[in-house]
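Given as structure tokens, the chain that follows is alone and in the form predicted alone.
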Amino acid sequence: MDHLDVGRYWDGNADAWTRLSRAGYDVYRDRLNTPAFLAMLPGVAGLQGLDIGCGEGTNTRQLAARGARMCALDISRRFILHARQAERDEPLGIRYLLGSAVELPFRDGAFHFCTAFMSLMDIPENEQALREAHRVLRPGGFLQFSITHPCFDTPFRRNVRDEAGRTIAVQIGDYFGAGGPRVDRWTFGAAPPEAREGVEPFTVPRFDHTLSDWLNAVVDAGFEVEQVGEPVADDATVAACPDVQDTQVVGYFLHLLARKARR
């Protein structure tokens, strides 16, 4: 399976994903993952940025709202259509392109920064995607990306819950046993049955890598690691959205900020 195959899967997911996420059911993104990502993000006002694997564009729009001059791309044509429609409805000056993270259609040094919100782990050629991000950055530019946490999003994974339904532990296994791509089927757990009616579950290829695989790939691409984050929901967030309580038990997401050398 290569990045083009993955693009076809995501094209099939795009309409349902856009509908449900924009209805507010992607609670892990909206309540925890994206706010933590933006809290770690260096200042971007006035900078030229590239959002890699932008999906339907919600996170790209948050970067533009912070004053960045944004370009974004995704390998799914349907996602790009949804993102462009949002831009027409509320213009923020974002240019959305159909393209692959593995073959970025930009000159060397075109951007001050790159972001990738929860996209790089879905690319089988993740090492090439990191090299491409490094190539299109100016000297001193940075890449910040988020992925599912490789230590806890393993091939075998099961939440252990108490009598009240709260997660008290997570069983994990086969961390080193990545035997090739698998395809998972799931949807947003926060979506009620009426929202899911007539909507097929997402079909998502996954490519398992260890934490050392990721860190070595970042370094091998030429980056210097600057900051690492593992977002955890605070008690107020859990009180407002109990679905994210399990993020207080293990890290669901890994955030990494890395910089291209100035020389």
The other form holds:
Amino acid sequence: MDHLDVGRYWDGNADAWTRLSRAGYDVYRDRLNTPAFLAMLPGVAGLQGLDIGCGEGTNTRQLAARGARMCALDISRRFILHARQAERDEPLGIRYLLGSAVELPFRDGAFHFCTAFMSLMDIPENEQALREAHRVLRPGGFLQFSITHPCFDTPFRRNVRDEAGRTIAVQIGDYFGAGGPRVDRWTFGAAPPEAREGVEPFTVPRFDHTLSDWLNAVVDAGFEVEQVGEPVADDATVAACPDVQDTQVVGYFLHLLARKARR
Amino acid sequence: MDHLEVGRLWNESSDTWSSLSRAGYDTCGLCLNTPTFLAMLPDVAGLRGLDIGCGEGGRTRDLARRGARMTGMDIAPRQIAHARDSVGSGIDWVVGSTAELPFADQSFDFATSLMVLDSVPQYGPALHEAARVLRTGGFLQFSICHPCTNNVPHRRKLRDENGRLYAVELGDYFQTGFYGIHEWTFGAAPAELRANLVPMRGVLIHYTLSDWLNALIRAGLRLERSEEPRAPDELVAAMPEFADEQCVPQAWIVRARKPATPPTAP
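Next up, the form predicted in complex with its partner chain in place of the form predicted alone?
Next comes the full complex, this chain leading.
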């Protein structure tokens, strides 16, 4: 399975994903993951930025709202169509392009910064994607990306819940891999049954990458790791949105801020 | 719980530690963690090296055999006494604490620390101290119990009916700091031998992955390499108890360098 195959899966997910996430059912993104990402992000006002794997563009629009001049790219044609529609409805000056993270259609040094929200772990050629991000950054520019936490989002994974349904622990295994790619089927748990009616679950290809695979790939691409985050929902957030309580038990996401050396 | 209390527990464990590890019962270190650590280590021949938390000095001697001019430091005087008993190594043995390394700035070309820093209550200052005694361009390579899959306050092994470890159960990952004292020994040592020895005691202190990486960065060190030892199939064939080490990693090994150029960040 390569990045083009993955793109076909995501193209199949794109319509339902766009509808359900824009309806507010991607609560992990909205309540925790994107706010923590933006809290860690250096100032981007006035900077030229590239959002890699932008999907329907919600996160890209948050970057544009912070004053960045954004270009955004996704491998799914339908995601890009949804993103462009949002740009027409409410223009923020974002340029959306159909393309792959493993062969970015930009010249060297074209951007001050790159972001990738929860997209790089879906790319089997993640090392090549990191090298490409490094290539299109100008010296001194940065990449910030989020992925599912490689130590806890393992091939074997079960949540242990108490009688009230709260996660009290997670079980992980097959950390070093379960023998190649597999396809998970899931949907946003926060979406009520009526919202899910007639919607097929997402089909998401998964790849085996350990923590060390990620850290070494970032270093080998030429980056200097500058900051690391593992977002955790605070009690007020959990009180307002009990779905994200499980993020208090183990790490769900890993955020990395990495910089290209100034030469 | 401070570093002196940790040092006292470790000092009391010295005789058991050195007799069992020298008899070859630290099989996990011997067969997996140390070989992985040494395979990842850059060439150290001719370099001045500091082994932080050297214990009875077994690994320090491994480094000296690779041609490094080694200093071994430990907080426990009895460990250092055992280290000095070992013959013909040409190693300097020093009693000292990670909280305040008894060496001048830039004294060493490299520093190592094997399965020590996760027992140090003040791991941030310890990394600063390690960075301070390194020359510009020098490196620190250390191993700790894996902060995500092993050294976590709630952890339980899950085995199937054949005894095969298929998962570990984890929780309280974000509850950081001291969480207990454990009494332990090497499972590979025969029961009758263990019965005659004082059990070893150590502290359990947990910090998250990001705590560790951000502390390294704040200490002025640049991440260079990460490894998580996995038991190779040949090792499991020879010693089936190592099958556990194919499920999740027990240890995490990190190398970071004191950069010749200051960090790029504004």
